[in-house]
Every structure is written in structure tokens, then in C-alpha cells.
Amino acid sequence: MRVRKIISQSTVDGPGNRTAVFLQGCNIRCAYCHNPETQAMDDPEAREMSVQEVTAEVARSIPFIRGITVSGGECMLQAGEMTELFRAVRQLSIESGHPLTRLIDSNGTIQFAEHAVLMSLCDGVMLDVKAWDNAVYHRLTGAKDNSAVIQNMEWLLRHDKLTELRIVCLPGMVDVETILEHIAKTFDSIGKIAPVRLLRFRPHGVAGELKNHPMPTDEQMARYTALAQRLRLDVSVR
């Protein structure tokens, strides 16, 4: 596996205290990326680690963690390696007697439905919805459109694998209101729901054009939250 870093204990990468594994390499280029060092697959600061080595890192944090979250970059670029990691962590749970959930943090550009074994080993996905309008999505990420993200959101919801939807709130750049409205419509049409987390944009770690962009105000975040509540979404803010 091409690994950028491992945080042995994190409280911001999924529910509870978790070991977070950040894989190297990404297939889009978000204007507000907080981990630009993870984008290039061949970055010399990344390291090759075996599944056994990563699993050993996870084992060191038992019994203080509830599970593992694999992020990036875009971790689904290494779906095969991640499948083996989740299989090994499941075995570690059995051997240690300490249950460990296995989560994915993804930009949603790679079809989860095409990775059946991985999804059978995965407890859930935290999915980034960066924009709903295709023009906005292209401007933010450089990718053509967000059709794969929407398809993945619907597939994960139908298969009870959607742990959380994440929206970075960046007024003037991200169509937050449109995203919230379409999420609510999708939930209604499928008849299932998932938590929605509004992430306040913070320039710390951001490189490029948005490195000096102001954070959303409390009033703007309150307006997004109020809209989500009117839409009957299970919303939280960070």
C-alpha cells in the first residue's frame, strides 16, 4: 500500500476514537484541498507498507479505538489493497476479542458497486459531496461532473453503507443549499436517511487559490443548518 501517514488515534475521522490511515494519491484536484501532499501517487514522502505492517499499527492502539478509517487522497484508487487490509483488520478483531469497525472516507468518484468484496468487509462510507451542479463541481475539482458521486450516494444509501455525507461549506464557491435540497429529495425517494455533516471551510493547510479565502461566518453556518433542519435532515456541524 502507498501510505502517506497513519494517525494512531483520531476523533475526527468517523465515530469514536479511530486509527486513520491516509493513502497516497488522488484522482481530482479540489481547490480547497486540506491534504494537497496526498495528491501525487509518486510523492517521495509517502511510503510503501504491507497490509501486515499497517495492521500491526492498528493493533498497537487496541483497546483504545473503535475501528479504522481509510482516507486519502482517494483511498479507492487502492481498492484491492484496502480489501486485504479490511480482511486483516476483521481477523484482528476476532483474534483480539476487540470489535473494530472498518470505514472508508471517499470523494465518491469510483464506483463502490464494482468492489463487492471490499464493500462486504466495509462497515460504511463517509462520502464527500463537494457540489451538486456540474459546473460548480468542475470548477472546484477539475473533474468533468459529479454523476459518479450521486450514483454512489444512492447505491450506498440503498445498501445501508452510507455512514455520513460531508459537505465543505464555502460560500461563493460551493452550492451548499442546492446540495442539501437534493440530498433531502434523494432520501425521500429512496425512503432511507443518513447523517449529514456540515464542515466549515478552514484555510489551514490549503494551498493554491483559496489559501487566503475567509472562513464562513457563524451566521452563514447557522443559515445552512437551519435549511438542513427545515428539510428534516439529521445534521451536525464541525
Contents of the next structure:
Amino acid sequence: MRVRKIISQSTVDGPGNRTAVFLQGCNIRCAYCHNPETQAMDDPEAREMSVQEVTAEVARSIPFIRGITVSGGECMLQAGEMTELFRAVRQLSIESGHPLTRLIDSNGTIQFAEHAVLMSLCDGVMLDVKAWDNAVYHRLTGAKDNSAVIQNMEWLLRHDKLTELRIVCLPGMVDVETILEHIAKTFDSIGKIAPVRLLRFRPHGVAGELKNHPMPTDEQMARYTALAQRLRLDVSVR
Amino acid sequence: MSDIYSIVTSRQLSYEQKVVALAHAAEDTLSVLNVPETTRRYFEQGVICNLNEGNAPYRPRYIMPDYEKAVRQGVKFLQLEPPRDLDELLTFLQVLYRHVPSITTYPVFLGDIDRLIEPFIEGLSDDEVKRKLRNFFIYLDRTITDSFCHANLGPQATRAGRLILDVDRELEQAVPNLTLKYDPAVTPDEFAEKAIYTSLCVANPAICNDVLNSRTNDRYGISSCYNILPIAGGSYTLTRLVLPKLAAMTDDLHDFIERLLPDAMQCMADYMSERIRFIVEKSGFFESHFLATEGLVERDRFVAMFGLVGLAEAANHFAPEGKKYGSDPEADAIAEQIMQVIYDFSGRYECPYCEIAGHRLLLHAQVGIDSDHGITSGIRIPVGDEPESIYDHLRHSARFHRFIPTGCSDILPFDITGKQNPAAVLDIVKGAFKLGQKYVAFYASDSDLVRITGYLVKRSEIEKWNSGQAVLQNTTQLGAPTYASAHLANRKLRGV
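Okay, that's the form predicted on its own, but what's the structure of the form predicted together with its partner chain?
Following is the full complex, with the preceding chain placed first.
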């Protein structure tokens, strides 16, 4: 598999302490991407690693981690390899006697419903909802529309595989309020909920038009949080 | 005589410090311990160090009163009846603490304070309890002006424990030092996460591996820096072997292991036996002090701590050029060999009056003193030599912590993102404890309070002291030079 980086100790890639595996390659081009070096599949800085090699790296973090998170780039571009990785990590948890949850961090453009085996080995998905309105989504990511993301959100929710929804907050580029309102409607109609994490945009690592864009202010983040709370969403901020 | 005169006329020492210094000076005019020539030489060479315990010990170094028993039965000598409500309890404890001796003259152990307080807060609102606790903690910080004073929490979660953590976070004080006794099977994750969050705000509490430390004694308390000692007992003495000074006497590891180390250990153990005998047979402490006469400490629950310091430098001295303890297997193997020899000695040497320890001296990773230069605390990895991976660091600690029953610890500055995910930090603690690491303390990279080698000091107070201003706490005066000389600001930051 094409791997960009493995961070053996991460407090920011899901619940608890985790080993985060960042895969190379992405199928969209978000203006606020803070690791644009992960976008091109053939970037020479990425390395080819076997599933065994990645699993051996994960093993070195036992017993300090709660599990692994595969991210990127967009890791669903290597769904087949990820399936094998999850299979190997599940085997590792059995052999070591140390439980390891297996999470995916995804932009939601590829349908999880079409990857049944992967989903059976996966404990949950942290899904980015980058925008709700199609025009906003297109401007932000370059992708046509976000129908796949919405379908994925609903599918994951119905199948109890939605670990959290992530929204990067950047006034003017992201329609945060619209996203929150529609998430709340979706939860109501399906009758299930998932945590929502508001991520403050940070220019660190960003290339292109948003390179020096300021972070949202505390007031702006507080307004988004207040709305989420009014909508009775389980919201947290980072 | 001139030394005493300079104490009396000092402009730097506070009144209390003068009194303590004069007591020391008087004590040190006596020569009542039998100290053979070889032992004296080791003292002169700095190989054996008694940490200023004095020539004629008249009280045990560390005393761990059974506060729960005191609260149940009252204290006759202090004319204290058993308290009936929270106000009476807090006054009771304040008075009792004032009369608990130790090497520092202040109490080094304040008890399992959440368990002491919990029965007295029923029917009181959180705000009411916190108001009283705030006053209690302020009293402690302003009158026990030494942060070697330690209160314990857990392992059960209690309402009192939660409120204590809240108050500690609000007050941001160096006193008391706090530790949560943590057992993953008993302590709820949510309470442990709250403790970790608090530590990333105010460097308190530390987290103690309750399962492993209970093996030292099933009724233990954490006192002073991180000393694991029996409650209703304590330690007669702590003497330390300064391993790098001994190692410097030879280039031959074999010579060190076979000749020097056994000789120095024998001398130190005999010296400690002398001190123990004097305290028990001559000082009259156990016959006359109210803590003993009223059963709040029992003589046969005292141990003696065989301390060691600078394992890293000693191992590095014998390791091949450039190989270092903490990151090189050869240096670590040498260190383990040295530890095994010391551990085996402590298992063989029979010392007097240490019944609860099976008549054996118990090893302790001594935390260092302010005059140590180029001597790393206990068995820690020197600042600057820490492994890249926090996991490797904690694995290394677990490997060496198994030798030490009366206290060893790691202090890790952690990135502020840990505050947003204390569950992640707890996962790391769980993993470390599972491997055998015994005690860990975190503080955030941006916090004013910092854990020096085991006790807390405010960086802002260090700056005041360094700029020539007076400071309230003795431990600021100790911490300031140590912070600089041990390069503690350069400890490897974790969680980034």
C-alpha cells in the first residue's frame, strides 16, 4: 500500500490514543487541505509498504494504543489494501491479547456500502462533511457535488458505523450552519445520532489561496457551537 | 561556633529556617553513631550521602500517620475529639498536621484525603464543600511551606475526590503534592481522565500504579516526592548511594560489580542499621511521641530506604563510547546488571527493626538534591537522552521499576492537545502500568506549575528567586538550581 506516514502516538485521530496510518493519494483537492503533499498518488516521498510491514509498526505501539485510524489523503482509494490491513490488525489483537479498534477517516466520496468486507472489519468511520450546498462543496473541494457524502453519512448511521462527523470551520468557505441543520434533520429522520466535531481551520501546512488565511475567531466558533447545541447535537470543538 | 553565629545573623534565612538550621547544627555536634573509617571515606568521596539527616536522629525521616484511625478515635495529646462534621474534620486535620514530624519538619503525608473527607460531605452542596476545601488548601499551601507534603486520592472515585480535583485546578498551588492511586479495575475511566486533565492544568495529581505498589504494602501511602511507605508507619531513614561517584573509581565493570559495589553497599547498609538502632533504642521517639503512644504509628510498620541515584551516569561510564542508558541495549544491559547486584544485596542483608519488610532494606530511586550536577535522579534517563518514542521510554522505565519497591517515577511534559483528549493520555498510562511502570506524572508544556524531580514549583516563583526576591516555599529555593542544572526545561515534550 502507498503510505505517507505512520504516527505511532496520536491524540487527535479518534477516541483515545491511536496509531494513525496516513495513506498517499486523494481524489479531491480541498482548498484548506493541511497536508497537500498527500494528494498525488505517485508522490516520491510516499513509500510502498506491505500490510505486514504496516502491521509490524502498529504492533510496536501495543499496549499503549486503543486502536488504529487509517487516514490520508483519502484512504478509501486503497480500500482493498485497507481491508487486508484491518484483517491483519484484527489478527494482531487476537494474538497479542490487546484489543485494537480499527477506524477510518474519510472524505466520504467513495461508497462504503460497496465494501462489505471492509465494513465488517471496521469499527467505525470518522466522516468529513466538508460542505452541504453543492456550489460551496464544489468551490471548496473541486468535486462535482456531495451526494456521495450524504449517502455515506446515512448509510453509516443506519449501520452503526458512524464514529463521528467532522466539520472544518472556515467562515466564507464552509456553510457550517447549513451543514449542522441538515445533520440534525438527518439524525431525526433516521432516529440515530453521532458525535459532531467542529474543527477550527488552521493555516499550518496549507498551500494555495488559503495559505495565510486567518483561523476562525473564538466568537465564530462559539456561535457554531451554540447552534449545534440548540440543534441538540453532541458537539465538541478542536 | 562561627557556623552557628552565621546562622543566627543570616539575612537570607527566614526565622523558621534559622530554627531548623540551629537544630541541625546542635545535632551535628554529636558523634553517637558508630561509623567505621571505610564508611567515613565513602562519605567524604560523596559515594554515600545521608541527605542531611543529622548525626543523632531523633525522629524517623518519614512518618505516615494513620489519619483514618485518628479521625475515628480522636487524639488525646492534642485534646482533639473525633470530628463530627466537615468543619471539625478540617480543623482536626490542620491541627494534627502541624504536629507530624519529618526530615523537613513539615508533614510529608496528609493521608488519603478524599476518603477522609467523603463521609463528612453528605448533605452539603458542591459549592459549600468547595468553599471549605478552598480554605483548607490555602491553609496548607501557606503554612506547610514545602511541597514535599503529599496527599493521596483513589483508587475509588468519590464525590470528595472530584471536588478536590476541581479546587486544586482553581487554586493552582504547589502544596499539597497530590497523587491518584490508579487501578484500572477499580478507578472509573472518567475519574482518571479528570485527574489527567487536572494534571495538564496544574501539574497535579501524579498517577500511581496501585496494583504494583500495593505489593510493597497493602496499606501504603505516597509521601514526600513519590515515596511508597506503609500507612501507620513510615521510614526510619533514607541514605543514598551516589553511583556515578563510585563508578568513577574504576574503569573495570567487573571490579565495580565484584569489589567496589558490594563494599560500598555493605558500608551503607551497616550505617543505616546504626541509624535505625539509634532511633529505636536511644531517641525515645517510639516511647514518648504521641503518634506512637496513641497507636497512630506502630514501630514495626517502619522500613528503611536504601536509596540510589545516578544509575544512568554509572552505566554510561562502563558502556562503550557513545552508548547511552535509555537508548542503547549495551548500556541498558550494564545498568540492569548493576541493579540486579544491588537488588540481590538488599534481599540478603538483614537489618534491625524492619519487620514489615521482612528485616530487609528496601530500594528507593532517590530523586536527587539541589547540589547534584551531572547526576540524574534515581534510575531515570537523563534529559536529552530520552528515546524518540514515549512508548520506548515507558517500556524502559518498566524494565527498571521492578527493582524499586519504595518509589520511582517518570515525569513527562505533555503537549496541551492532551487536555482535549485525556482519554488518550490515560490509554498511555494503562499501557505503561500493564508493562510494569509504577508511577507517572504529567504537566503541560505551558503550565506555570512544573514538577521538578517529584515536588512542584511554580516557574514564576523560580524567576522571582533567581532575581533575588524572597519566596514563600523552601522548595522553590531547592527547585530553582535543580531546574537549571538538570536542564528540566529541556525534558522531551510528549504528545506532539
